[in-house]
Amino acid sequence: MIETTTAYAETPEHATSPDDMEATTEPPGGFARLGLSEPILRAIAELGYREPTPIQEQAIPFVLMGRDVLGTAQTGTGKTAGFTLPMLDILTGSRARARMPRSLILEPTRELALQVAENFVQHGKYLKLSHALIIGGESMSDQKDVLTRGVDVLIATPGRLLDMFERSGILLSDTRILVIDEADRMLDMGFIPDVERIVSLLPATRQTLFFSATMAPEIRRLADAFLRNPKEIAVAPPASVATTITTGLVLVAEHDKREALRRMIRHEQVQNALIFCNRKRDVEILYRSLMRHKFSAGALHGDMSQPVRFATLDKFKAGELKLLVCSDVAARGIDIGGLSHVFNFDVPHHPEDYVHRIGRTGRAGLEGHAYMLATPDDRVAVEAIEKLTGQPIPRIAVEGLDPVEWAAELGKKRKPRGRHGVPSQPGAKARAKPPASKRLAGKPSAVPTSEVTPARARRSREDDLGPGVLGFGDEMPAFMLVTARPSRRRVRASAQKQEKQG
């Protein structure tokens, strides 16, 4: 049987944080009533916190009287700590053995292994407690020493960790806590089948927290699998900005975003700033952009080697870098200070993605700035995003572009149009098709045709992205590098004639 309870995250502008209050270091006696030891209430009282979010609140108590837990959170309502304290009183007063782990946590990127590992530092930091990391990019070997000398807390990505187990590198039949984090990001990741591995290695009697933002039947699926009489927190996603957020709507043709995104950074005063993707391949394309127009930007996705991002992350941290172009798997979890804008260059697919990208900036009571693009066939994704926020994004323009509106308001409605785009009409037979010319004529458009020709379209292109790299069909149309087929009363005069002849 799963007890529910449900709780409300805290919006951005009311969350604790540490930046917007005093350390200090009594016992928090928010964190003290939930049971956690002397060492670990000192070093949460050190960073300044002072109250349990929702989610500690409610999960923390039911880890350390060992059940266990399926929590319906998304990153930044303070899931992580969630987990991390009452592991770390757990795991107090016992050794850990070589290459045996007695926790383990996976986690979907190696972004987010190395925030939970920054975690443990932090709160166990009064502890003698041990921790590794089993990540990709990094030496094997060092990995295998670590593990040697026997750690408590083992913090993998599902890859890796099953590179070591086939290596004999590491034994899991003393793992007494799992942590599954961020369970629908290894669904979208294709991780699924190795976490069932990973899963089937470990005893049958351990505690198993496992954490999702989202509770779809293929993720419910994997938690009834794992789970034993699991105490189930939801803790509803923060869907109200922000007031310390100014936003604005972009309204702009497809092939004009590049331009109003360049034109934007220019105008504000941008100190460093997110610009969101909703696809890998357009992040790089965004970044040879900007870098083309002598922007300091990086990029970040998943199909970067690890050096590199890491580089690129540390190099934005330290404010070498203005701008990141990143993706949302790729981005999540990462937690940076002082950020003054968010962009995001694409529309995001879910509407609780744009409240969780918005978040980043505006943090303890600082202003920031957030903006989103949009083309004309946008308008439904907007749409749904003002409704979860309640409150519509104000429209702004960028001086210079084409003014553009939502593509269903473009023109009057047009009559159903039957075969060779001739209107319908009942019981009348489908007339001839009409010249190229007409069919073409009063076509709606965002943009006037005599603006957006071939030619600009093209030197468009290789503004953006440098000379030569273009699309099919950019110096010839498609439909004239197909052979035309001979008709079959031709075919038939062609063989009638061989015929005679032979």
Given for the second form:
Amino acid sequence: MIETTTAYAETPEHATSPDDMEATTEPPGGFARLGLSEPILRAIAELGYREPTPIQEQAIPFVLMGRDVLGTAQTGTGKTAGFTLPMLDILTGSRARARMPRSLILEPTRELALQVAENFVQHGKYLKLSHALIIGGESMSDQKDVLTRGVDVLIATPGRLLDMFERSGILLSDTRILVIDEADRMLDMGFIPDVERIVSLLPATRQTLFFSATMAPEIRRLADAFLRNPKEIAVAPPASVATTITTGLVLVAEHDKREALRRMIRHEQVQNALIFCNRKRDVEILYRSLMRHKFSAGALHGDMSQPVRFATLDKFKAGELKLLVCSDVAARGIDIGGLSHVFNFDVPHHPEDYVHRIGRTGRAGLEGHAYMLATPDDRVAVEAIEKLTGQPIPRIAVEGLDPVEWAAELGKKRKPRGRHGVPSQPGAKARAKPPASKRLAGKPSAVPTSEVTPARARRSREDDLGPGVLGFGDEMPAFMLVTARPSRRRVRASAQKQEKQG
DNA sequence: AAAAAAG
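So the form predicted alone is up there; where is the form predicted in complex with the DNA?
What follows is the entire complex, opening with the chain shown before.
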């Protein structure tokens, strides 16, 4: 791997300003002004925090006052410290009783829960507070043991928390601080009934902090139900694309996607990148493909075991992995410092997901890059994204790939599939021909057949399926490799089927 | 259309 060595404009001596000197020895003035106590100021000074971010500046004093807070903010705005720091301050001084956590933080994903827990450990370094992480996929008895000893802060995903409650492992009657984080995502994922149930188990007299990246009407209704006279705080307009992110869109044929991605990765100065796929199985396929091509890559999606999920994320954060192929499990919240690139290998179906995905880069004022691959079928989804963000995504070209154009409007529909994702057998005659609209459209074929050489097609398939169609060796009949469009998928599917059987 | 979270 070739590392680009940058000539630094400043020598280390020049970089050490009086400001830096002061910050390492004394609490940062900005945070002290917010009313945080000395042990917390010391911890955050050691972490290198200088000045509070806007959300911290606005939220911390009100949380310390015991007010409810309704915050519109995404991760990367310093939101987490905005609630952990004052919570630590409030909780310090008295002790937790067995199985009666004094505060509860609800997170939509396990990775986010872990991240918040790490924040508590760092920020509470000089305090004697305990926490428990209550999430699925890991030993319940270990989690129970911690709870029995008594915890000040419980950080949980809703499913496991309720499970634990039903098994009488937890009493929530003394939980006087509640944080609902990433409320919009909880809503998207259908967790709201669980959240409502959990809230009903908490005392009515409590302090509630409610955060969401957007404040859609449904979210606001929830906030109204959970909060009392909240202080409202907003720091980032929803659905905006930060100006520090360079975006680009590559229109490419389906079978060229992996090749296009590899070329982009090699061409760009990629420090570390998230690569999003829409489906878990595509995460696996792309991950294996990148490994075969000797990239430093890992994979992350919700069907992987929890220890592997955390271990992979750790490695990626530590820089041991350069690329992380992932599903939308990583689209929101996960805070990875200095991510240079986000690649959307698939166009997300929900335009908001695009905003969340690319929001993983271009953070903390650093330059970010967000490139997306689109196939001719993705036109509608791309237009929806551009409409939402109000910014067209500049079209960029990747050298050496077949030029393609958007599919005709009526041709965008996917062919219905038979059971198990395998197209119905040829007997279903309606499917043997392209839709009439396509034949009549008069557009040039998206991929000129003459340019799809058997070698190219074979390479593409091998990338996908390993050895290719079994039984033909290198003498595979040309018709199986390049024919009219509708059959390509069928050939692949049958090859896949053959491989499974053989 | 699919992802996440309780197994």
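Positions refer to the first chain, counted from 1. Just so we're on the same page, rigid core means the largest C-alpha set that superposes within 1.5 Å between forms. What you see is a predicted model; the values in this text were computed from it and never measured.
Item to complete: Determine whether the C-alpha of G150 shifts by 2 Å or more between the two forms once the rigid core is superposed.
Response: Stays below the 2 Å threshold, so no.
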